[in-house]
Every structure is written in C-alpha cells, then in structure tokens.
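What follows is a single chain, given as structure tokens, in the form predicted alone.
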Amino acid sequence: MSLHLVATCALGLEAVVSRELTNLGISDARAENGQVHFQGGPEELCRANMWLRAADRVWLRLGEFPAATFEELFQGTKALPWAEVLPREARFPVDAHVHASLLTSLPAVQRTVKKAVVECLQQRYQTAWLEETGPTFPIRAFLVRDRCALMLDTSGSGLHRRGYHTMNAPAPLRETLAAALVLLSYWRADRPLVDPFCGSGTIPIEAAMIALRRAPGLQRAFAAESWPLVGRKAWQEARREADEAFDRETTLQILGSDVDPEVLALARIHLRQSGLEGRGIHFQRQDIADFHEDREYGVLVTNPPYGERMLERRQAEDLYATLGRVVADLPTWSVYVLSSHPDFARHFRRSISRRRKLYNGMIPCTLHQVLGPPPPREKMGVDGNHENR
C-alpha cells in the first residue's frame, strides 16, 4: 500500500525535515513551502510519526482538486476515495484553511467538505445514517489560490508535544523548532553543549533526546494508532524499533543556564519527566555576564530573548553585545544564535559565517552562525562541512 504523506514545518525547516525522512530510509521526499511531500506505506507513517523532531505534523493526502465555487469544492471531495481510508463508524470532524481564494467563509467551506464526504461514505456503505462513534479521523481542506487540498491528520496533536513539556515559560520555544536548531549544528554527543539562556529547557532536552536516539514520539499517542488503514502492529513495531533504538549508556555533557530561577526550576521539571536525569545533562542559574567556558570544541546554541515579548529591545541588544564579548572567549566553539532582532550582527559584533532564516512561530527569525575550527582528527562531511561543527 503506497500512501502518499505530507509532513509539514516551521519555513526554513524543510531541508532539515527532509534529511531526517532521508535518515529513516524515506528517499524520495520532495520539499515545497512548508510541506515535505513522500511516499510510504502505514510503517513510514508510523516512522516519521515517532521519529521527525523538526516536522508539526504528519498527514495523509487524500487529493487536490481546482475549488473556486463549493459546487466544484463539493464535487472534488466527494469524488476522492474517502471509503478506503475511512471505516462506516468514524468519526471525521472537518477543519478548513484558506489563503488567497473566492471561498472565504470557514464555517461554509468545513460544510461542504462534511456533507460531501457524508454523501459518499453514504453510497458506499448504503445507509441513511453515519453513526460516528468510531476512531477519530481529523479532515484538513487546505484551500489555497482556488485549490484544495485535503488531507488526514495522523498525529492528532502537534508533534512538537513529546510528553515531557508540560509547564510554559514566558515566550517558550517550540519543542521542533529546537530540535531544528540542534540539528542544524552538527553537535554530536562528544563534545559540550551549552545554551546560556535555556528557559524552561527545551534545546538542552532536545539535544539530549538526539544525542541519546530518543525518539521525540515515544511518549506520547497519535490520531492513526486507532485507525484500520495502518493497523496496530505497524505501530508496535515503530515503537518497539524507538525502544531499541534509545541509547541508555551514554552519558553527555550538556549545560543549561539562565538568570531566572523558576524557568530553571521547570526546566528541571521537564528533564524529570523526559526520562533523561542523570545522564550528563545540567540546569544553573547564571547571568551571560559570568558565563565561562574551560572546555574546547564545545557548541552553543540558544535562542535569547528577543526584545519584543519578554524585555525591552535596548535590554535585548545588551544581551547580544554580552554575548559577543563571551564568544570572543571560545575561540574554538561553535555558535547558533536565533534572533529576530534586524541588528543583531551589528550589537553581538562577532563575524558571521552563515545566516538562516526560520521562523519561532509567526515571528521571522536569523539563524546566526560562528563555525569554529572542527575536532582534532575530524573528518569531513558528504557535504563538504565539517561533520562536528
């Protein structure tokens, strides 16, 4: 059975959510805005489930189809093979999005998907009445320039949900968007980790549960495990693969900072309940003015304050400045730093080696980058990088 899947993300994370899916053996994935489009049966539904750490959801896509009147939305729908995904008893509740389309009105456009799908699992099953007391099949339309799209949510709620992050800071980051940031650092579990505005935890989690092949999924439920299509050894053999995967020896060396002691206070609350105490992964207070760094080639990676939900801008660009001052101290590290700010190069006055543009939800973002020098004796990546910066 061949299906074809939808994992979508954050702008900007597309290649990183490709290389992932290419990591799990899935090659053929084809990137466009927001969407990594690839083709898999229930067990690589159930593997990019369990395993994307970059990706906000997983889909199954029904169909695309021109929708610039509801007589054509209706039909299209209807005309999809809504039978041979869904069972007669499920429940399949209709959400919309719509951009840049004739149909604007949400409330009308989930009706007509609604009744459209109702009239043909109607025929197929031949009954007057769909009882919906079965497993939950959330439907997507997403109607863009007079084109749906509909798709099924697999993973019900958003990946970014691990399990372990259950109380919110102030301005928190999102669980993908820092395993993206890890990711885009090529640290590896042998050298340092530090993030010296960490919050409630989330990079310095993140960056274990890689480090320690930790599936981000195996704590948590998904939309599909009820659903017939994929069947439920499909997903005890996805987790049964997550659990055998997961490194439980290896003991790391990753540092969390900050100078509020109730984030720190979470963000040791989300370590307990991520399963990874003890296993070299540390919270303190400290100011960025006393942070101090003995060790070489270690990585840094944060995401501090950006001067618009939590300080004022002329604090933040005093924590930029501070932490140039810091970096010119590790002349051997590497760092990533997130920032909205449009100045930040010119107040954190270090030399940049790359810039990235992602968004921390709706707000556009840089990815600043200072590669320093790799390992002694390390080799160097397919890529042409070197593979530990």
Ligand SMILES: C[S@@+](CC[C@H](N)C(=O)[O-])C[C@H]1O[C@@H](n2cnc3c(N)ncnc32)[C@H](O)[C@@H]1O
Second form
Amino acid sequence: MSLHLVATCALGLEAVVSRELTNLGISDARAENGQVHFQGGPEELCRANMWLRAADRVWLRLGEFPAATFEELFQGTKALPWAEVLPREARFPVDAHVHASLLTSLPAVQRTVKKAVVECLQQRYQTAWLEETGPTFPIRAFLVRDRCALMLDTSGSGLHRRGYHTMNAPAPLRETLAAALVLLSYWRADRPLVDPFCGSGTIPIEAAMIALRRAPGLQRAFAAESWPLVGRKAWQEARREADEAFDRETTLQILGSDVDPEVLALARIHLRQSGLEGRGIHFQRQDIADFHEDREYGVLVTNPPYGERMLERRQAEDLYATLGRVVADLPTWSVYVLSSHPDFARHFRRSISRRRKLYNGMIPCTLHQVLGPPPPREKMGVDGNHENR
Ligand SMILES: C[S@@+](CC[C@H](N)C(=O)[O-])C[C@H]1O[C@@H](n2cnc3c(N)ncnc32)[C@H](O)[C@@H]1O
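So that was the form predicted alone. Now I'd like the form predicted in complex with the named molecule, please.
Let us now look at the entire complex, which starts with that chain.
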C-alpha cells in the first residue's frame, strides 16, 4: 500500500524535516512551503509520527483538484476514495484553510466538503444514515489559489505535544522549533550543550531526547492509532522500535540556566516528566552577566528575550551585548541564537558565520550562528564530518 503522506512544519524547517525523513530511511521526501511530501505505507506513517521532531503533523493526502466554485469543490471531494480509508462508523470533523482563492468562506467550504464526504460514504456503504460513533478522521481542506488538497490528520494533536511540557512559562519555545535548533547545530552527545536563557527547559530537554534517541512520540497517542487502514501492528512495531532505540546508558553534559527561579521550577518538572532525570541535564539559576564556562568545544543554543514579547527592546539589546561578551570568552564553542530583533548582530558584536530565517509561531526570526572550530578528535578526521560543529 503506497500512501501520499505530508509532514507539515514551520516555514524554514522543511530541510530539517526532510533530513529527519531521510534518517528514517524515507528517500523520496519533496519539500515545498511548510510541507514535506513523501510516499509510504502504514509503517512509514507510524514511524514519521513517532520520530519526527521538527514537524507539526503528519497528514494522509487523499487528492487535489481545481475548486474555483462550490460545485467543483463538491464534485472533486466526492470523487476521492473516502471509503478506502473511513469505515462506516467514522467520525470526520472538517476544517479548512483558504488562501488566495475565489471561495473565501471557511464555514461554507467546510460544509461543502462535509456534505460531499457524507454522500460519498452513504453511496458506498448503502446507507442513508452515518452514525459517526467510531474512530476520528480529522479532515482538512487546504484551498490555495483555487486548488483544493484534501488531507486527513494522522497525528491528532500537534506533534509538539510530546507529553512532558505541561506548564507554560512566558514565551515558551515550541518543542518542534527547539528540536530544530538543536538539529541545525549538529551538536553531538559527547560535547557540552548550554542554554543560558532556558526558561521552561525546552531546548535542553529536546537536546537530551535527540542525543539519547528518545522518540518524541513515545509518550503520546495519535489519531491514526484507531484507523483500520493503518492497523495495530504497525503502531506496535513503531513503539517497539522506539523503545529499543532509547539509549538508557549515556550521561550527557547539558546545562540550562535562567535568571528566573519560577521558570526553572517548571523546567525541572518538565525534565522529570520527560523521564530523563539523572541523565546529566542540569538547571541552575544564573544571570547571563555571571555566566562562566571552562569547558571547551561546547555548543550554545538559545532563545533569549526578543524585546517584543517579554522585555522592553532596550533591555533585550543589553542582554544581547552581555551574551556577546560571554561568547567572546568561548572561542572554541559554536553558538546558535534565535531572535526576531532586526539589530541583534549590532548589539551582540560577534562575527556571525551564518544566518537562517525561521518562524517562531508568527514571529519572523533569524538563527544567528557563530561556528567554532571542530573538536580536535574530528579535526584529525576520526569521523570525517566537519559539519559536526
Ligand atoms: C524567550 S524566553 C526562553 C524560553 C525558553 N526557550 C522556553 O522554552 O521556555 C527567555 C528567557 O530569558 C530569561 N532571562 C531574561 N533575562 C535574563 C538574564 N539577565 N539572565 C538569564 N536569563 C534571563 C527569562 O527569564 C526567560 O525565561
């Protein structure tokens, strides 16, 4: 069975998600505007949900067609093979996203799609009444430039919901973006990792999950777990594989610090809930001005205040200047700082090796990268991969 699957993600993270899919053995990933398309059977569907760290959701795409009128939308929807996926008792709430199209009314688009799916299933199951008492198949119509793609949400709640992050600090970073920052840093478990503005601990915990090969989906449920098309076996196999992959031995060198004791209390709760306590992840209270680090060849990944959501702009700029002075004392470290501030570099005053545009929710941001030298072991070509820095 070959399914057309789509992993959606924040704009700018398509390459990260494609790389994650490649690492899962999925070779045909094709990225476009916040979506990564790939083919696969139930096994790939389950593994993508279980393992993707930077994607928002995994969708099963049923088809796409022109939809400049309600009649086209209705007929195009009805013609798709709904009964191959939805059993007779399926529940199927419909949601819609409309952009640059002649049809603009979301409720009208949702109603039309719903009615067309109902008619399709009624004809196929030879019934005038659909109970909608069974498993849920969330349908989403993506109507863009008068073409409609219809997708089923296989994930249910967003993939950022790993299960450990239950308490919200101000301006938390989504788990998916935190994981993406760590993946973009090419940090590896044998080097120290530090986040000096750690808030509720998302970057340190996501880093630990990556290093310990802890599948982000191991502690949660997915919509498609009750879908007959996917079947129990594929989910059981994905969970077994994830459980086996988890490294229960290695101790890491991860430090999260923050000036606010209240957010650190949340970080510690999240660490406990992640099941990674005692694995070398530490949180401590520390003002960035007092930050000191003797270790070498570490990686600093952080998301300081931007000045638009938490502090006044001026205070944020002072923090960037202080962070710049901290980084000047870390010549062997690689540094990754996400900020939306347009003049970050001017206040930070370190030479930026690379910049990457990313979105933190709706906020356009830049990931500023200061690449340090590779650790001596890598310099000698032990693993031959100089990108690991
Ligand atoms: C954008 S939030 C980080 C959110 C975090 N990534 C999370 O997932 O919860 C910025 C953090 O910087 C901290 N902060 C502000 N001023 C600081 C300072 N002078 N030294 C250290 N941390 C500071 C705040 O307490 C806040 O938790």
